[in-house]
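First, one chain by itself: the form predicted on its own, in structure tokens.
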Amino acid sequence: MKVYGFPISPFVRKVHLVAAEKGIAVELALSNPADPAAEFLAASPFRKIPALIDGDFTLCDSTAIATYFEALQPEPSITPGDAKARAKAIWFEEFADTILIAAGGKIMFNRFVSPKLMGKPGDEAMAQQGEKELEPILAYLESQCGDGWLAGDNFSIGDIAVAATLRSLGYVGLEPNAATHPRTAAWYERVKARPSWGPVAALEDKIVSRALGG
């Protein structure tokens, strides 16, 4: 089973974390949507990453792939059974995928991806705009973090998606800070302590270091 993409993408990371939580073996196939391989295009005709190839089955979009993994391997579940908890889990995935990354992506692209990986100057004004947008978003997240998980007692896709996005913000020094967002920082440390996190992060570090010439 192959997952196409680049590991600094929170969407690619989300899929790998779900697979790791469930014990599903996946192979990362590095892919550049700007210069796509034919196999990648067959799985993702609109060049969305991640894309999945599982035998003759192809799929793209992180939410769709996570749903596929949940159906393939129902336990441990990443979607709580209780109606309210399940709805909360899906909300936090949506929050990560469309709100948190919308602001954070402006910073990450212009201060890391463009100058470090593409060799092009970033738009600092756009990065600063992202910083302003991020402030109330992080304040909201702080208000939602407690002693458990985002959707309640059970670790869920919501925790995975939000933590995957925060890891991307680490490339621009914006992972949760215990001094300013202590509840978020404590929750994030609990996510990073899960057995699924270490191997996914280690592979990412190795690939990014190589891409940066390290």
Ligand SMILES: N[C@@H](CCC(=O)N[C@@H](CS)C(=O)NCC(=O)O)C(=O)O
The other form holds:
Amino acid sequence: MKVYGFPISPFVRKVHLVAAEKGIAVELALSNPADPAAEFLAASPFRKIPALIDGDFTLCDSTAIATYFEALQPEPSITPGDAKARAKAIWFEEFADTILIAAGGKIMFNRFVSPKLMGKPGDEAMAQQGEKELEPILAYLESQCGDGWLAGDNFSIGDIAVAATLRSLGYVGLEPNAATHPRTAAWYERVKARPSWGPVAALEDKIVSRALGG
Ligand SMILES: N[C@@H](CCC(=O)N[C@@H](CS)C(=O)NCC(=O)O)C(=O)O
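Switching forms now, from the form predicted on its own to the form predicted together with the named molecule, please provide the structure.
Below: every chain and molecule of the assembly, starting with the one above.
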């Protein structure tokens, strides 16, 4: 199976983490949405990463791809069985994919992607706007982190999606800070300690370092 994308994207990281949790082998095909290969476009008509090719089956969107992986390989499950826990897991995935990324993406794009990867100056006013928007979002997340996982007793797609997005914020120095957000930082460390995290992060580090000329 091939996943098209670039690993700094939280959506690409999400599907790699889901695959790693489940022991599904995926190959990362580096892909730039601004200069799309025909094979990538066939799988992702709106040019968004990630996209998946599995034989003659193509799919885009991280939530759809994670759902495909969950159906292909149900164990270990990332979808809690309990009604309330399952709904919470979906909420946290949605929170990461729409609310957290909307604020964080403004910072990441303007302080990292544009200046460091695209060679164009970022819009600092937009980054500062993102920082302002991020404050209550991180405060909310802090209020939701306890001793276990975000949706309850079981690790879920909610934990994967939120942690995947927070790792992207690491590119602009905004990974969870134990001094200001201790519960979030402790939960994030627990996610990072899972066996799925290390290999996904190591591959990302290698690709990003190469992209930055390292
Ligand atoms: N809902 C989509 C969002 C995917 C998305 O927005 N990906 C961004 C990268 S983080 C992208 O491809 N942007 C390029 C573009 O919009 O042209 C998902 O979950 O996969």
